Every structure is written in C-alpha cells, then in structure tokens.
Amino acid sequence: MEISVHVPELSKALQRVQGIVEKKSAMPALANALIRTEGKNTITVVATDLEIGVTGRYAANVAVEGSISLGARALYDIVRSLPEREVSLKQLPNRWVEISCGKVNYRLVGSDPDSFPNIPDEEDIKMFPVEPGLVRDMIEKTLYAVCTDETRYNLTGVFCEADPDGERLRMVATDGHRLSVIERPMKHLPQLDTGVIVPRKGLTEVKKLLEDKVEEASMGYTQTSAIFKKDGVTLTMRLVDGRFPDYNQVIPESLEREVVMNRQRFQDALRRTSLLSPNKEQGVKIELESGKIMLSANNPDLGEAREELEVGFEGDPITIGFNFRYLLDALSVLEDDEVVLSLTDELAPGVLTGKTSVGYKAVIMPMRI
C-alpha cells in the first residue's frame, strides 16, 4: 500500500479513534487503527474495542492499493506533529510502514491487517434521520446520570424508547441514586417494543462526533447493535444486554412544593456550601421557608457553612438533604435562567427542571443529613 493524505485530514481521522482503541489489551490489534484503500481517491480508517467500532472515509491519493494496521496512538502523535500539509504512508517488507512528510521520516512496525477484528455490517439496518443538535442535547442531559459500576450492567447505558406512534424519542439514565429523563419529538422512529440500552462509551463517542458542525445524521437499531452515521463516519455500538428497570416508579406523580430560583445563583451557592461538606457523604442540607432557601454543610474536621437565597416559594417549611454533586450535575445541563426544584417530603425524591423548557427532568433521591 502507498498513499498520500492531507495532514489535517489524517489527523482528524486518527483523533476520532483515540477514545475507542484499547490502551492495554490481550489483543494487540485493539490498540491499532486499520487503514485501507477504497479505489484511487479514498481511504477508510477503522478502530474497535469489540464493543464499539468506528469507520471513517477520507480523501486521499492512492498510488498502491492495500491495507495496513498500525498503533493508533503512536501514529496520531506523529501525524499531528508534522510540519507539512501532505504526508505519505508506504508499506515496506515485513509489515514495516514508512511515514514521510517533507524531510521528516518515520518507520513504524505494523501488524497483519487480516488479524484486525471485523466490524458488523450495517447494510441491512434501517436508518432514520435525526437532528444532530437535538440528539447531542439529549445525550448531554442523560449521560451524566449513567451508572459507572460495571457490576450493575443493565444501568451502564442510556435507555432509549419510542412512543407507540413513533413520533417521540425518550432517553433515560440512572445510577440508582438519581435519574435523568428527556423526551423530544422525532419522526420516522423504528418500533422499539421494549427499548434498547446504548452503552455509555458509545454515546460519548457519538457526542464527540456531533461537536463538529453537522447538518445531517442518521441512526438505526437491531436487536444487538446501534448504528450512528454522519459525514462519512459510521459508529457501531453493541447494545447492553440487560433489562432496564421500570423508571416510571421512581418519578413522583404529585409534588407538593415548588421552588423557583435563579439557576446560576443556586449553582454558585451550592459550590460554596459544598466546600465544607464531608467528603464521603457529599451532603448539603436544604431548609425551605416562605420566600427563602438555606443551604448548609457541616464537616466535623473543618467547620460549617451556611448561605441563604431569596426564592419564589410559598408553602409549608421542609428540611431535606441531597448529594450536592447530583444537584450540580443536573444544573450544569440546564440552559434556563430559572429552575424549579419540586419536593414532596423529606423522604421522597426531588425533581429539578427548567422553568420554561419541557420534556426534561432530573430526579434525585434525598439523603440523611
């Protein structure tokens, strides 16, 4: 194989695979990127960790067709440091690869491209168009609540389901202590009878792809995989094989108290108060009275903190405790200037929403303070 590629193009291709390739694995191929030619003007760059695979198509001048498998990290570090705008890759005997750019020259040892794992073919999957900005927003509002405990396998992804009419998509994430749910209009959705669980790592990569300016994108599902496509890049994800819990049981049906407050002021007050919160508990006490909210934290080794804010509230007083990080995580994905914290009693979950936005809510379990 012998090709020449614009440095920014190859650098972008290799950057996209860095979050997928395995740094340490019993299979050396999982740390590699597979580069193969498609005709005289295109190459594909492929990476996989066996759970997630990415395939991107990029412009190149192909002198000799073929394929090579090289260490993804080392190749990326080299390419992004090159001084010229054109780089050539030429396969040598014994799977060595020569990388040339002006007067800069590298030789890397490659591996057998035939040993590179296959990525499932998505040709038979029915794709449906999605609005990139909407999908990115839905991912941002749920990804933070995904469980990081791998022993709770069925919670290590975001649950996706369509309404019976196929007109709205709902995404839900929970770690057992908090829950985030968002619903948005989306046409042409496939029938998801029981919903699917998309893995956290896969959605993180989808979010990265959508950070670029994208006008068109599409998604598709099978019983075992989810596919996402945009601008010549295809991301294939193996779905989490598990049953997502009935999240509707966690969402309170009726809430007796509603507190309206400025989002930024509430965030700042939480951060200041949490400076003296015990590290393990990460708890903040919230005392609610007519027209005001008091935040406090007590650390026996350091001291105590207390701050009062004026808020929109009329009702019976209540004292409740929350993990301040859960509140801050939920607040960080809200764009509204004002937010609503809805409560029932000291033992029931709290619900945080934007005052004007609809379709999204964060449910947070209380804690003893």
Contents of the next structure:
Amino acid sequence: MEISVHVPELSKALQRVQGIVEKKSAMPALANALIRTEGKNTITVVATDLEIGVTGRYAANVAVEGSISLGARALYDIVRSLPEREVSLKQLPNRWVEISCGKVNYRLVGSDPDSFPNIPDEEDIKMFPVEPGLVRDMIEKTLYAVCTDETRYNLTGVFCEADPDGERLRMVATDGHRLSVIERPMKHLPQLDTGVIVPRKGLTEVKKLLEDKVEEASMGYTQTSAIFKKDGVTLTMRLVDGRFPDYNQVIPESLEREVVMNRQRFQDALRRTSLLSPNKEQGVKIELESGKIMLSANNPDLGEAREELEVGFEGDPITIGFNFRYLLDALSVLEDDEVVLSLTDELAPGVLTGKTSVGYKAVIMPMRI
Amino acid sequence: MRRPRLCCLDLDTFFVSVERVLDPRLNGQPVIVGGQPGQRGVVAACSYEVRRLGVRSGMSLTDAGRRAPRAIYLPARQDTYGEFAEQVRTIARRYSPVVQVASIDEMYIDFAGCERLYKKGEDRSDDATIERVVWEMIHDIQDSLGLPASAGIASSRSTAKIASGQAKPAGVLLIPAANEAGFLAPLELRKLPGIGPVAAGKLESVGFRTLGDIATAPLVELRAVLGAWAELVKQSAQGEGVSSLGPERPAFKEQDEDGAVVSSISNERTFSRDVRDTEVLESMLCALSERVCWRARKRGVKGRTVSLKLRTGGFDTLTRSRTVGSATDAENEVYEVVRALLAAARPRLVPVRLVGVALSNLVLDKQLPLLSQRGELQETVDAIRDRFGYESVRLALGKTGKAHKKPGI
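Coords for the form predicted together with its partner chain, given the form predicted on its own:
Below: every chain and molecule of the assembly, starting with the one above.
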C-alpha cells in the first residue's frame, strides 16, 4: 500500500479512534488502527475494542492499494507533530511502514491487517435522521449519571426508549444513587419496543462525534447493536445485554416542597460549602425554611462551613443531606438561570429541574445526616 | 423497614424486692441489702425509704449505717436473686424472642416488628400497642413473682435505658420516635449511660449543661473533650445508636464493637491440618467473605480494598490486596476478588495453614439507595440474621467444605 494524505485529515481520523483503542488488551490488534484503501481517492480508518467500532472515510491519493495495521497512539502522536501539509505512508516488506513528510522519516512496525477483528457490516439497518445538537444535549444530560461500577452491568449504559405515544425519545441513566431522565420530541423515531441500553463508552464517542459542527447525523438500532453515522464516520456499538430497572417507580410524581433558586448562586454556594464536607462521604446538609435555604458541611478533621441563601420558599421546614457531587453534576448540565429543587422528606429522593426548560429531571437520593 | 423498638426492663430495688417477697413483713420498711453496718462491704441494694436519707447502692456499709441507723440490714443472697432473675427472663421471653441480659436486674427486649402480632382493635397506634403489651409484661412479673419493674421503650438502647430510669417506680414510659430528641434534650448529662462524673465535669467546664447541648454541638468541640468517644456520645444524645439486639454477643464481638471506628474488618481461620485442596480453600474464603461483608453491613460501612492473607504450612505469611472501583459490602464481589488473589498468590499447590479476608479503606455508607444494590434478598437475609443470629442463613458454598459453584447473590 502506498498513499499520500493531507496531514490535518489523517490527524482528525486518528484522533477519532483514540477513545476506542484498547491500550492494555491482551489482543495487540485492539491497540491498532487499520488503514485501508478504497478506490483511488479514499481510505478508511478503522478501530475497535470489540464492543465499539469506528469506521471513517477520508480523502487520500492512493498510489498502491492495500491495507496496514499500526499502533494507533504512536501513529497519532507522529502525524499531529508533522511539519508539512502532506504525508505519505508506504508499506515495506515484513510489515514495516515508512512515513515520510518533507525531510522527516519514520519507520514503524505494523501487524498483519488480516488479524484485525471484523467490524460487523450494518449496511442493511434502517437509519433515521437525527438533529445532532439535540442528541448531543440528551447524551450530555444523562451520561454523567451512568454507573461506572462494572458489577452493576445493566446500569453501565444509557437506556433509550420511545415514549408510549411514539413522539419523543427518552433517555435514562442511573448509578443506583441518582438518576437522570430526559425526553425530547423527535420527528423520526426508530422502533424501540422494549428500549435498549447503549454503553457509556460508546455514547462518549457519539458525543465527541456530534461536537463538530454538523448539520446531519443518523442513528439506527438492531437487537444487539446501535449505529451512529455522521460525515462518513460510522460508530457501531454492542448494546448492554441486561434489563434496565423499572425507573418509573423511583421518579417521584408529586413533591411537597419546591424551592426556586438562581442556578449560579446555588452552584457557587454548594462548591464553597463542599470544601468542608467529609472527604470520603461528600455530604452537605441542606436546611430549608421560610425565606431561606442553608447549606452546611462538617468535616471532623477540619471544621465547619455554613452558607445561607435567600429564597422565595413558604412551607414546612426540612433538613436533608445530599452528596454535593450529585447536585453539582445535575446543576452543571442545566442551562436555565433558575432551577427548581423539589423535596418530600429526608428519606425520599429530591428532584432538580430547570425552571423554564422542560423534559429533564435529575432524581437524587439523599444521604443520612 | 421495621421500626426499631427496644425495651429496657429494670427491676426496681431488685434485691430488696426479692427479700420482701420472701418476707412480706419487710414491705414499707427501710431495707438495706449487703451486710451489717460496720462490716466491710457496700450497699448492694436499698429501698426507696432509705434512699430518701441519702443511702445509695455502692455506698460503704459504714456510711450507710451513719445515715440510716434504724434500717433493716440484710446479707445479700446472690443465688436466690439469680433464681428470681431467671424467672423474670422467662416471663420476658414469652413476650419477645430476643431478650438480652444486661445485668442481674436489667435486660433489653426487642419488640421490633411485634406491632401486628399484638395489635388489638382499641389500640390507637402501634406505639399504643407496644406500650400496652409492656404494661402487661410488667403486671405479669408483678403478679406471678411479686416483683415491681419499670420499663422504657425507645428506638435506641441508650434512650430506652434513660426512659426506664424516668419511669421508676413501677412505670412504663414509651418515647415516640418523633419525640426522642425533645425527651433527651433537657436532661442533665449524667443521665446518659456512659457519661460518668469525670466526663460530665469536663463537659460542664466547657459549657455543656444538658443532653440537648451535646446533641447540637459541633463534633469538633466534643472531640476536644471526649476524643474518639465523641461521635458515639453525640449519637446517643440525639437518640440514635444501637437500635436492635442481634443475638450475636461476646463470641463475635471481634474487634469492632458497634459504632467503634476501626480501619479494617477482617476474619481469618487456621485449619486443623494444612490444606492443599483449592476447593476447600475457596470454600473457606467464601465463608470468610460472607462474614466480613455481613459485619461491614452491620456497621454501615463499605470497603474499597480487599485483602487476602495466606500462611503456608512452612509458616510463610503473605498478604495480597486489591482496591476495587467502588466501595463494596457484597460477599459475591469480595469473594471474587479474594479468589483471584488466591490464584495469583499460590501458583503451586503449596499446603496452607491459615487464610484470612479483610476489607479496608472503609467509608461510611450514608448514601441512601435509589435502586437497591442487592435487592430485597440481602436485606431480608440481614434482617433474619439480626433476629436469629448469623448462622441462621448462610451461603451453601462456604458451608460444605467443597466449592460447588459461585455464590449466586
């Protein structure tokens, strides 16, 4: 194989695979990127960790057709530091690959491209157009709540389902302590009878993919995998094979107390108070009474913090504890200037929503205080 | 979840009461049990009649003689009192299966979950049901043995004990859950079991007067006076603390009493003869993991580091640890880790003399679950154990001495 590529183009292609390649796998091919020619003007760059695969098509001048498999990290580090605009990759005997760019020369040891794992071809899956910004926003508002503990496998992804009337897409994530749910109207909805769990790592890549300015993207599902496409890049991921818990029963329907707060001020006060929260527990105490909300934290080794905010609240007072991290996570994805914190009692979940925006809810279980 | 309901049953002037049952002429008379004035020894018990004169249990007989020269002095008959105490316990056990003896004249009875068992139409609430039943028990003791007793009922041991003191003589005092803090707040410091004259003096010197002061004080201030004890005292003053009576007592106190802060929880076992069979070792590791996790859950802590201790027949001891992603108190997770550690630490089938499992890097588990981690099964198992003991429910894998399959929780 011998090709010549625009450096920024190849750099973008290789950046895209960095989140997917497995550096510590027992299978060396999983740390590699596969570069394959397609006709005279196109190459595809492929990477997989066996759960997620990415395939991107990029412009190139193909002199000799073929394919090479190279360590993705090293190749990316080389390409992005190259001085000139054009780089050529040439296959040498014994799987050596020569990279030349102006007067710069590298020789890299490649692997057998035939041992590169196959990414399932999903050509026949029905794809639906989606609005990139909308999907990215939905991912952002749920991804933070996904469980990172592999022993709770069924919670390690975001649950996606169509709402019963088939007009909105709903995405739900939980780690067992807090839950995030968002619902948005969508013109074209894939048929999701039971809902699917899309893995965290895959959605992180989707979010990155949708961050570039793009007008069009599409997605599709099968029983076992999800596919996202944009600009010649295809992300294929194996769905989490598990049953998502019945999340509806933990979302409180009506709450006794509601307090409206300025998001920024609440966030700042929480950050300041949290400085004296006990190291491992991350608890802050919230006391709500008529006209004010008080945040306090008590670290037995350091001391105490206390901050008061004036709020327009009338109702029975309540004292409740929360992991401040969970509150801050939810606050950081809300865009409203005003947020609403709804509480029932000190043992029941609290709900954080935007005051004007609709469709997003963060449900947070309290801590004992 | 069941509401904790602990009853502290205290026999009023127990030794005196027994003497009065045996000799009714003593009724209404000033009685002191312990010996004769001038003898070496102390007052073991005294009737309310002489308490008015300033006589107290524990006072020397000489002192007592000075204050109450005309009282009737009797020698203590421990065997007889013991027999009566046993009969009282027998009666108490008719009312609840979980009875914990604290001393010869004091016991704790767990009534948690008994509301529906005893409910009658006229009871206005669960509290009323339990209060009525405890009165029945007190009357039962009075009628069949002739002994007056008092009882306090609350959601923690220390509050129940204080309530029984306030209920004396021959009364019952139930503190509704919502009123516990209010009940404790105005009481003087010495009322709290564990605060003696020295601690009370120290606390008073820095401005603490009542249990309410303690309950609302910042922990840092209490630490300065009470040290490591501060957290427990504060909890008790808030009406929290030991809220159920597991039948697990001295045999399994191990190194962590309830509420004590220790940095790790571990259990180990020495085999009667060295073991080479991996399945037997794994079975023992499963049993130890189960035990360690159960103890962690009882204390409300989770650990991030799991360790395996191994001592070979040749007396080489090695420890292997692994820190897991999120803190755990689940036996299946801990077992999988120690099993992997065992495989890595014992490449050849060397004979093993001792294995141990430890959970460290502990964090308090104050976060309430939105979705229960192990479901109701684990909670039910723990509830059964709280009531009937650890051995009442066990993973089969740890029991058989042979590993058949992975634990399936």
